[in-house]
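One chain comes next, on its own, written as structure tokens: the form predicted alone.
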Amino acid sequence: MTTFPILSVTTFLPLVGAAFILLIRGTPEEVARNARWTALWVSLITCVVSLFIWFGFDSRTPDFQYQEEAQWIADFGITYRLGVDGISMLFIPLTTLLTIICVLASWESITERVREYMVAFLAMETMMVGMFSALDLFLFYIFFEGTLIPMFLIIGIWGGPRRVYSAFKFFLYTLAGSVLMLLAMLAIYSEAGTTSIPVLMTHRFPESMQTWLWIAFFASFAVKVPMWPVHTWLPDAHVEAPTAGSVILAGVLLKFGGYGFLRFSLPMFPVASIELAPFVFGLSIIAVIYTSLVALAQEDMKKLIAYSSVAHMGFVTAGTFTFTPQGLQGAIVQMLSHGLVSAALFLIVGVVYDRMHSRLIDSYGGLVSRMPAYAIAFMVFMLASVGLPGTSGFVGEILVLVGLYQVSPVAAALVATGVVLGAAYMLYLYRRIVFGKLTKDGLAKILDLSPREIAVFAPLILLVLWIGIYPAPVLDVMHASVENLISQIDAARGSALAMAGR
């Protein structure tokens, strides 16, 4: 426990800005400006405070820590209560420093209702950053649920043409899912009496019990990531959201239901989530493979990257359940890799959007000549996407393909397919968009990245960079929750195989 509760802070910092924006007085323009100028600030304040917990954070020990804990409803023991550890730990500067970069990337693109657009970006920062921070079960559940609401009204409001259509599909496709996580979450309380997820991860759930109570999560958690087949709310969610909303949804709330499958799934249903590997193997190769050749034929980049989302998650979900310690640590380095390097690319399509208003590949060509430092942003981003030594997309799939060459050679082979098909549909898009002759309409005048822009392309590229040159900071500090993570898993290996010897 910590006397100072530096994850409420960050947690509920941009909800007290977003307060704050409500009370903006003035003309128009004057509340606009200011509404900006409070979210930026904010949005700063809780990414430095989120560093803190970084560099105060003991990787030696797989606890949770920055514990904080009061009485909620204690009739059916709920309390609110917050902890990071090694694994969850890394989201939250990763969210943070998103929330800043779709801050600057809104400056001028949203000109209607900004006040709103700016509470409902903070809003869903604390929802986000108090989801990867609950020990709760049930505050995890309104911390989980409560993004849909702010994410909804982004891509509803301020969405494209198909907007309501997409805001709905995108609201619906995650509530059902969640839905049957909430039974299970009552399940839980009634079998183990509590609602501690640090007391949960370590209960022994009857095994006839766990294959339910995991597929129930795997439910909510598979739309989160996406999952083929439960993953065509994804392109046109991201189509229709406005560039910030694609980087955030990229960015941090498709990696919920890796965190989940990671916090809950493994810990607490082990041996489901073994008897189940082969299940989510094929869901995965299926995923990688399929969406990479969907992914191919498109001729719309914000659908493109939005597919390549779905494949680079694959990745995720292979190397999760593969419960080794290479396989667990890509599957998470991965996550963090597919969040800055997703939401890079999506802002990379927004920034040419802006000036030409078109998405479609065939509206551009040989934009080097006219935007350099454009084409070197990109350039960098489609590189790491494509997974170059010494990008972070490279460290996270190597370790996720080592870790899964041992428990399945066949998966590996076909997972790493998805390898090449990234390197054919990213090289293609890069060609088609940057390379060739200025000849389209429009394009003979088009201005390269202003300071602003590259103050929001400057962080990624040197994240994207540092993760994939020197990543042990990054691997120290999940390394012993993961091994505890390991260790839970073979204990509950050995139990079952004990009790089907008896």
Second form
Amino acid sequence: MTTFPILSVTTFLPLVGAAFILLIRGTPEEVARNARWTALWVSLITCVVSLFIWFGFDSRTPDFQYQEEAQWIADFGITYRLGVDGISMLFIPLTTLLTIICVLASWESITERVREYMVAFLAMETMMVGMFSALDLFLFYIFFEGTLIPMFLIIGIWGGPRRVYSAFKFFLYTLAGSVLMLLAMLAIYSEAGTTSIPVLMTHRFPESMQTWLWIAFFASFAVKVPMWPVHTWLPDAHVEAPTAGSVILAGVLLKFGGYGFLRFSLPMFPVASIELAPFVFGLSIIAVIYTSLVALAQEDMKKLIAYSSVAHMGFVTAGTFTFTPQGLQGAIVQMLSHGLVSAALFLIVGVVYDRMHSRLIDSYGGLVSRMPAYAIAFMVFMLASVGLPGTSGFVGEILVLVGLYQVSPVAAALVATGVVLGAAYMLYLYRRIVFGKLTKDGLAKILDLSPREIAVFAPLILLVLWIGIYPAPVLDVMHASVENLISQIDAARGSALAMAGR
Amino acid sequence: MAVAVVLLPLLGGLIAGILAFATPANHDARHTVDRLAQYVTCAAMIVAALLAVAVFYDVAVRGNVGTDDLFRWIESGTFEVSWAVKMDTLSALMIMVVSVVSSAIHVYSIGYMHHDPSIPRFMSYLSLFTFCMLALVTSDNLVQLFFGWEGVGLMSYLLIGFWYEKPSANAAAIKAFLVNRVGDFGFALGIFATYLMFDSVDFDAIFQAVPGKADATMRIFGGEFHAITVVCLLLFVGAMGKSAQIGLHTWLPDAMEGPTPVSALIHAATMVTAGVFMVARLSPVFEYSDVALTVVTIVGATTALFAASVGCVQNDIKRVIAYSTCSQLGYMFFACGVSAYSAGVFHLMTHAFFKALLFLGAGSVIHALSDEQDLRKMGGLWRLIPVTYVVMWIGSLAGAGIWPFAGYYSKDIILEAAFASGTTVGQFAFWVGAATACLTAFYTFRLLILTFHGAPHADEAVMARVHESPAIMLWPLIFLAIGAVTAGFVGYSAFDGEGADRFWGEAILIFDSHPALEHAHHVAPWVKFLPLSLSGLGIAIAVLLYAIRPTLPDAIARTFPGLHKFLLNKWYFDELYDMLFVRPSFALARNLWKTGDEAIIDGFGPNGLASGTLNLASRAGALQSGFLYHYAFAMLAGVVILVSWYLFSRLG
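Given the form predicted alone above, produce the structure of the same protein in the form predicted in complex with its partner chain.
Entire complex below, previous chain first.
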């Protein structure tokens, strides 16, 4: 192929940048400064490149685009294969944008081992972009699991006081999940004889096998999402992670699970997906109601937002398994929206944490009188989080619920209670932090957003409103791929029914 | 042109919003910024109002109905929604009422908020609020309606909590948003049900498809239900929240924590009328469900009486008027419930004028009394603030439904229609409505007398500072007073008289089998006179109790302490909800967290496993190396297994 390998470039550019940063020499201050600037430029360029993927994307076809193929481990039939379709494409600009924001958000708050920190983030960017564009099972596995290494380091080295416990928990959960996924991949391999994802997506696995494979993948994805009851690693990981770590964790890593369902569970195991959908709905409903309630009781801002993430991802899983255009598109939009909004909310926490070094809600109050710009940024993301029409959160939630209602009105009603509860915990949080009289010690001189912080929030605010008011460009991109996926599932449903009828 | 009406307040609001961030160097610069924000928002609003009048003429009189599609919003499968501005008589009327009343409130706010440090922010909120309401009433689909619906909810949250340092204002703001969200939850389900049924959320498509689905059923909780009834009831839950009907009304009286112009804006022209508007807009759907209409009637009538009964004993001047709003909205709903939608909308319009007048008048009183809101500390003001006194009289007469003021005409036609509907619930609504008319007149005049007559109860320092409001506040009052006098007899024939059919065009559908409005014009004379005389009776009682024998009210309260406390505490709704929902939610939340997550899931899951593997881990060294090493090892092992499996299956 003579075309420009844009996916490989987007994937590996950050890694090249990381290598470059490792070469920086000089006094510790110089190294830190150069590492920051290099990371910023690399992430900016990567983001610009990734936008060209979007610009050149043909949204009329459900096929994989920008495909790249190279023999890798030829003897074993493993190929280096990249490509994106309407489901995966938008996650790449999301990842590259959030990486820039992470670099900016860590500009002043990270002062130790800056070089290693930036290397970890750029390496992670490579893994994440690679995960979304991998079209080979083996390659996917490497990227999917590989992300955890930098994330580990970020929590473990730059994390808070309980980082040992948190990282340990993270480790146990994910390991349990990925062992099962690995077994499933082996089974897929032996059954289909290929590791090519496009081929596997059209391969018809025997129904008896589908259920087991589905469950094995589910174990891994459910931990990632995370779904109730395997969510308890998330609040701890967030609390201990540095701000940018939380941003990338909430913004991109959680999407791995949702993406995994769309890329593997639905197309490869449609019959099992249909059969087990009620089980997913059940878990999603519990996730939404349970974690929303738990969020209401939190005293730590980061924990509250972490729990709200679980609730919002409950919408994603519920929408995915409706197999309706609205449910699926809603799930994807909800993931993109949550990527922006929860990332922004962690940044919002980070802003005051950097100033006051406390995550406790009780140590704040009345910030609006000293920090009006902060208050309005917080307000926008709070509203997006509660799904107010005109913000990105609404588009995702309403589409998911429209889809879910067609499958089960009762399930939709139960999930929709999350909308009321979500408003309750977010408004309650906002009131305790932003409104009221500013009386707490140390707050009297707190400063409003700096220009750097405004630069961090401005693009996020614009995107949240843009997707909220004019989501058509986003929805158009995924339209064809989603329709294709649904017709695949419908075909499977049809033949399964025919089999049963016989 | 209609598009401009909707967008002008948005533009004004955004400009004022940007001005709110200006940090002027000195007092004069601050003043200039404030002025600029006021001028921009008021100018945008007044131009919008003038355009709205022109649009109304164009649409309602010359019949130029139509829809302007702006751009696509959400499209997924057959779920297609656009941003649009729909114009028919109902929308045109609403944008006119909303923008005209809102203009008056904008201008009034210049005077009322004079001393406030955040003027640009306030003006911005007012304009954005108006924009959301305009987007709501001009929607051509349920989802944009929902945008406006939630939008006014948000803006009211911001406005009620405008004085953010007051804990009570914050609590009221959150309460308003949450109670509305509960309603919106129902509304959203209604949208989903509509889409499932009609495969569209556009009004025109829905209305066309309704006849074909008249007998369709829907399966919920294992039972078969009449689908249109389900849809209507779900949507009506939203209307109950937004229009503060019994059960979901608790936020409205608390909303009085906001600045008074906000109360006028929320309670007169916008937001609370959204529910009534929605039912009228969806008349082609509600007509197909007698059950839904019956529910609407009962809820409306009950709210009318309940709120009026509470209004009789409240001591905060704004709370009395707030309960009055609840009660009047009840009238509008039971009008819709007996298929007299146009009567409901008519009352919505007259009410917009006299209620905005009453609130702004009350604001003028509060302003004069140095922010005193307690009726027991007022009295003897009428000579001191004569203009306010006169306009309050006009507002009160209109509110009490005395001929020839605006409220008389609209309330009259509603009660006649209820009586003429020929149904049992219609009769119920009529009698309840008539009794409520008596209570309405009573509390309205109680307020008037306690405020302006009798001996002054404020202390001398306050009384010495009592002054009439500035002209910038009085002119809007006079303007609204003219509306409160004339809106009734000017509108009557077009809305519900001879020209009604031509006037409404296709905006409202009424079945021939629901002839309440037809028959309303032919009811026995006593049906007309009974409410009017009951109103007179209410006024007489108020005069007796508060002007002639001022010791009597306390004596009555002492004689019936239970009843008095019951009313004073607003039928204990707040306490009930606190006990049923708020406390259990927080208790459950803590339990799920501490027991569910920490004790059960973590206890048996990771922590349980952890204690088993911790040994291993500690031997492996520090975390960074230890777990990473384990992890990488596990991954490598995975790769090895993968490769070996492959080799075995190939070679073996």
